[in-house]
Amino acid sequence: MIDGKTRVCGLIGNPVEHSCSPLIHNAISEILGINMVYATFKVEKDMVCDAVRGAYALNILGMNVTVPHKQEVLKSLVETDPLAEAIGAVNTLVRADGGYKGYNTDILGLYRSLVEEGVRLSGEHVILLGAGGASRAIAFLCADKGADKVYLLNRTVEKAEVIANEVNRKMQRNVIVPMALADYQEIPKGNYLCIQTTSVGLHPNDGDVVIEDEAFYENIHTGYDIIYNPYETRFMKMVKKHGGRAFNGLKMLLYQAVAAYELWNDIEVEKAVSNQVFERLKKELEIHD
């Protein structure tokens, strides 16, 4: 029940109507009995600073930020978490003195979902497919968590080189190796974690995959696709066909929200609660295992 003591959080972006965030956050509040409500706020690109200032003036507890504002919002913050600053993108604002502090819980969500599946990035050999914003953030995460080597593949190698140069410089070690996607066969034979960060294979193009070559998948022990629609992408199917484990991005979506909720409320959301919310999320998206 909303009353005079209800705290408000929300999502700013454009568009926001499709977001699953209200379902996740409001479900957590319901289960835990926390008097907080979460809503969406469509914000035009030239109004981001005004929106953040207005949210603070209205005593809004915290905000999530989605496309296309994850970079622009950095200008409006009083403080930024070091990893989020290195990545250059923020998706969670936490109320602080005089404004908001920015975090990147997208990356916290990915890391938590990997750890849950028994993947430890420390010492890991990684293949990253794609060189967009998600790949950039994941490259920083891998380097920050101690991955031994990350092969970053993209159709245009120049984009991969930009990310590699920035990550290697900030982390002060040559961990990211940029490569043209067409040169994937030059990756040494081994046992890799492969993270698929492109939109290739996203519904309705369920049959598409970045690399068709069956031999590529023989070197993957775990495949992680940030796509979750379809629930099992062709990339995942090919990893499994060659004996690897494969996971989609739905738990990344869940855990980025959980991490934000924990920051706003200074609590730890137990696994049992996350599991309940995950089942509601799958039902809402009409997903069947």
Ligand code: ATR
The other form holds:
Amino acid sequence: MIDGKTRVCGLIGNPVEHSCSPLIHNAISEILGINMVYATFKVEKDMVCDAVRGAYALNILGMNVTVPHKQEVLKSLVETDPLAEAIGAVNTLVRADGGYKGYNTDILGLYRSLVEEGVRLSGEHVILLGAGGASRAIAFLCADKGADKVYLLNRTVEKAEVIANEVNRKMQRNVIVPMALADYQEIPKGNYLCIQTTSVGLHPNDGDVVIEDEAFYENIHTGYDIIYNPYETRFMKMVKKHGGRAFNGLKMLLYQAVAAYELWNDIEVEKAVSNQVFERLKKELEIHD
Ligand code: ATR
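Compare with the form predicted on its own: the form predicted together with the named molecule:
Okay, now the whole complex, with that chain kicking things off.
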């Protein structure tokens, strides 16, 4: 029940009405009996700083930030977590002295889901498909966690080069190798973890896949698609067909929220609770497996 002691958290972005975050956060609160409510706030681009200041003034406990404000919001923070700073994007604001501290729980969520599935980054050879916002964060994560080499492939090679230069400079080693997507056959033969971050294959284009060539998938031991709709993408099917393990991005979505919830409430959400929320999320998204 909402009462005088209810703490408020929320999501700022535009659009926000189709977000799964209210479901996840409110489910955690309900299961744990924590008096917190999570709502969405549609915020226009030129109002991001006002929104953050207003939220602080209203004693709002924490905020999530989504597209298109993840970079813009950096300007209105009193402190930024070093990994979020390096990535240059923040999706979670945590109340601190005089304002909010920014974190990137998108990447913490991805890492947590990889760990849970037993997927290593340390010492790995990685192929990263796409060079948008998600890829940029994942490139930093791979470098930070000790990946040996990351081939970063994008249709527009210049965007891959920008990310590679930045990560290699910050990490002081040549870990990211930028390439044009069309040149994928130049990747040395090997045993790769492949992370798919393009929008190719997203519903309703379920039949699409960014690389059609069957031979490509023979070198993939694990495929991770950040798409979760469809639940099994064509990319995942192709990885499996060639003997690899494949995962979708729904756990990443779940754990970015769980990580934010933990930061706001200074608690650890147990795996059993996350699993319960995951089942509710699948039900909401009408996923049957
Ligand atoms: P996000 O922030 O989720 O990573 P994004 O920034 O919109 O999303 O990035 C979308 C990615 O999908 C980009 O890497 C894009 O390639 P370009 O940079 O060349 O545009 C990639 N992408 C989208 N449609 C594609 C297609 N038909 N073929 C190959 N790559 C595609």
